[in-house]
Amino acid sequence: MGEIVVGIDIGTTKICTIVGEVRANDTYILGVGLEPARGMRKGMVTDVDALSASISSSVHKAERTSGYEIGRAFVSLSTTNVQSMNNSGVTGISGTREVDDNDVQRAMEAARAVPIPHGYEVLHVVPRRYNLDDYVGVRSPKGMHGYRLEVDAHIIMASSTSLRNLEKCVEKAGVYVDRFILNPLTSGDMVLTQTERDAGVMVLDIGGGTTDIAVFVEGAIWHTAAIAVGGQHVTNDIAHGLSLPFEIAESVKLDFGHADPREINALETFPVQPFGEERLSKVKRSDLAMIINMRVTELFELVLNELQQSGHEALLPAGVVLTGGASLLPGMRAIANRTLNMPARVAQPESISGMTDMLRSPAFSTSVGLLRLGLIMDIEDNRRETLRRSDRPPRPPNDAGGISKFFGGLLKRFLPEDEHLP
């Protein structure tokens, strides 16, 4: 048996609430609530009331399908108002005893002590690797003997304004935010293999309004970023290029779209009704592909520029893994391969069971990943005795029939250590 967990994935185009039981080898989906997003643009809240209503509707659907009353949830964060950096922290080990959780926590707190830009706050501090005396690149120092422990950590900071606005919308829908988790961390945890993480790989979570980037090297997160380009920008280009309403342009993209003009028959056409026309017009599918290709190529060029600036371009033999709803567009893998000059694949959630019919798609990698990664982060916080904010009320449980159901389970860690938690 596992623990009942709730995740709310708040995107630019959709809200997805999932109730699941996180078990040792998979996540059993108990309920799903899907609702179009209103009040979001490029990962930013633009209308509190509209977004709260969308979240509330999604939550109620998940409650009906799962039979659980939702009081708390892990919530995804996809915004360009994110900064990241790497820093190290050092602590001494007194005597000749073994390294314990308190030693690791002191080193992590030392790494956390970095200048924080005005208006930002620390969202995640994730260890990349440890050094213990002369041992370099230790994955888990606990239980080892040494005198000087150093941790190399990846620190992710997010806009306080973005967090508070999103938090207000969730709580207005009647749900307590357990924690915010950056999108590419959850999708990366869900779709990457351990071999890819160890070798060096990049995850691109391509959503409606943003593309989230996470670089994994030596089994740990090394770089995160976000680009304000996503699937909606492709739709906007189609709407402008073919003089179509946005809704029709979205349908055209889904029904006839392709990112690689080389794969399209130059004679193939499809019917549309542009603005100002009384009759249907025929449009070459190759012309549509050219419109899409220009925007998609631009997206991957922006990703390549971000990767080059990070200095990790040469550390990714496993290439890039594409996920998110916009990665479903045919031809995306080929354009990523050519533009980034690295292996590419499209990935969807794995190791899930239960109500999974609609969730086996790259569009739900973040949604499903929220459950397992959120629980793992909570376990880590509890082990390190991280203090929660004292000004918050007690967290409500997620109940079925008014009775909380919490179970233990073996969870594979997201952090660098290749071990299982008790």
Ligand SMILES: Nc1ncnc2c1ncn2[C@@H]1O[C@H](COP(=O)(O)OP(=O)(O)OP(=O)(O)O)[C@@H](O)[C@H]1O
Given for the second form:
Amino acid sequence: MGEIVVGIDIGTTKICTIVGEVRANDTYILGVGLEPARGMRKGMVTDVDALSASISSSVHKAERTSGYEIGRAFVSLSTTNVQSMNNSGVTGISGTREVDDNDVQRAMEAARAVPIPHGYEVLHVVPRRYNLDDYVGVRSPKGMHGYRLEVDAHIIMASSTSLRNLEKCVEKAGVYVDRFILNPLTSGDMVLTQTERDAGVMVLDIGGGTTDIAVFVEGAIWHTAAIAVGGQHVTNDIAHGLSLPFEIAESVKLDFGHADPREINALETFPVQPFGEERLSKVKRSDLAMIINMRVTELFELVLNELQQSGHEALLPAGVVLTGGASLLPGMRAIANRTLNMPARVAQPESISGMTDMLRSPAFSTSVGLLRLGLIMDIEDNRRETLRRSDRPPRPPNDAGGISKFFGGLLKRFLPEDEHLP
Ligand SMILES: Nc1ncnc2c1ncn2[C@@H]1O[C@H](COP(=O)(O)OP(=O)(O)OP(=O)(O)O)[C@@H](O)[C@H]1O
Ligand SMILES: [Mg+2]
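Please supply the coordinates for the form predicted in complex with the ligand, as a counterpart to the form predicted alone shown previously.
Expanding to the full complex; the earlier chain stays at the top.
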């Protein structure tokens, strides 16, 4: 028996609300509400009323399918309007005693003391590793002896107005925002293996309007960024290139699209009806692939540029893991591999059970990942120790106090050591 939590993934193209039970080894999906997104562009709110109406219907669908009433939720946040940096914080350990929670807390507070850009606020402070005197790269210093404790942390800051606007939309839909969680942290948590994170890896969540980037080095988050290009830009290019309405261009992309023209037979064609023409005309599939290839190559070049600017290019032996709806485009893996010159794979949520039919797709990595990562962050912050009483489950929880038992194994993956357990 795990804990029931709710995640609302607010994307440029879709709102996906999921009610699930996060268990030690998987997330059991109890209900899903999928709704086209309105009022969002490139990861930003453009119309509060339209967006909150979309959120509201997504939430109602999830309530109907799960039988749960949704009062609060973890909410996804795009990396647009987010800035991140690495900083370290130092604290002295007085006397000859073991490092305790307060020491760790003080070091974290010191790391957090960075100049915050005007209009921004700290969203996440993620400890990367600790150094205790001469010991570098300690995973958990608690219980060890030393005089000087240093923490290297990744600090993520989000624009306050973006947060407030999004919060307003969710609350207008009748749901309290438990916490915002950055998209690529969530999808990264869902699709990366610990071995990849330890070796050095980048996750690219290629959605409709944005591509969210997270770089993991030595087992922990190292860099986060966003590029304002996604699947919708590919569709726009097809619409312009072939003189088609956006909706037709979207279905042409889904039915015939390929990112790698080398894979397409030069004689293969498909029928379309361009604007202003009464008859169907034939288009070469390789021409469509050329249009797609140009945009997708540009996207990966922008990613490479971002990677070079942040100085992490040489540190990613495990390469790139592609996820997000647009990673489903055939040929994406090959173009990523060629342009970024690193190993590439496409990933979708694993370790899920229950109502999972449509969720087994890269488009839902963030949506599903929100539940598990949100709960882990709650436990890390000591916000949650037992099953939440304010949500009203249809059946009584039968293991209200047992969270440490079934999360023991799970938490070891994310937390420095077991003492963090409630
Ligand atoms: N089978 C597919 N082949 C190609 N593209 C696809 C496929 N399925 C979805 N897409 C594209 O994926 C994009 C949507 O991806 P996703 O659902 O991850 O975006 P989102 O979360 O709504 O947006 P964002 O994260 O950018 O705010 C759309 O542009 C859509 O065309
Ligand atoms: Mg998304």
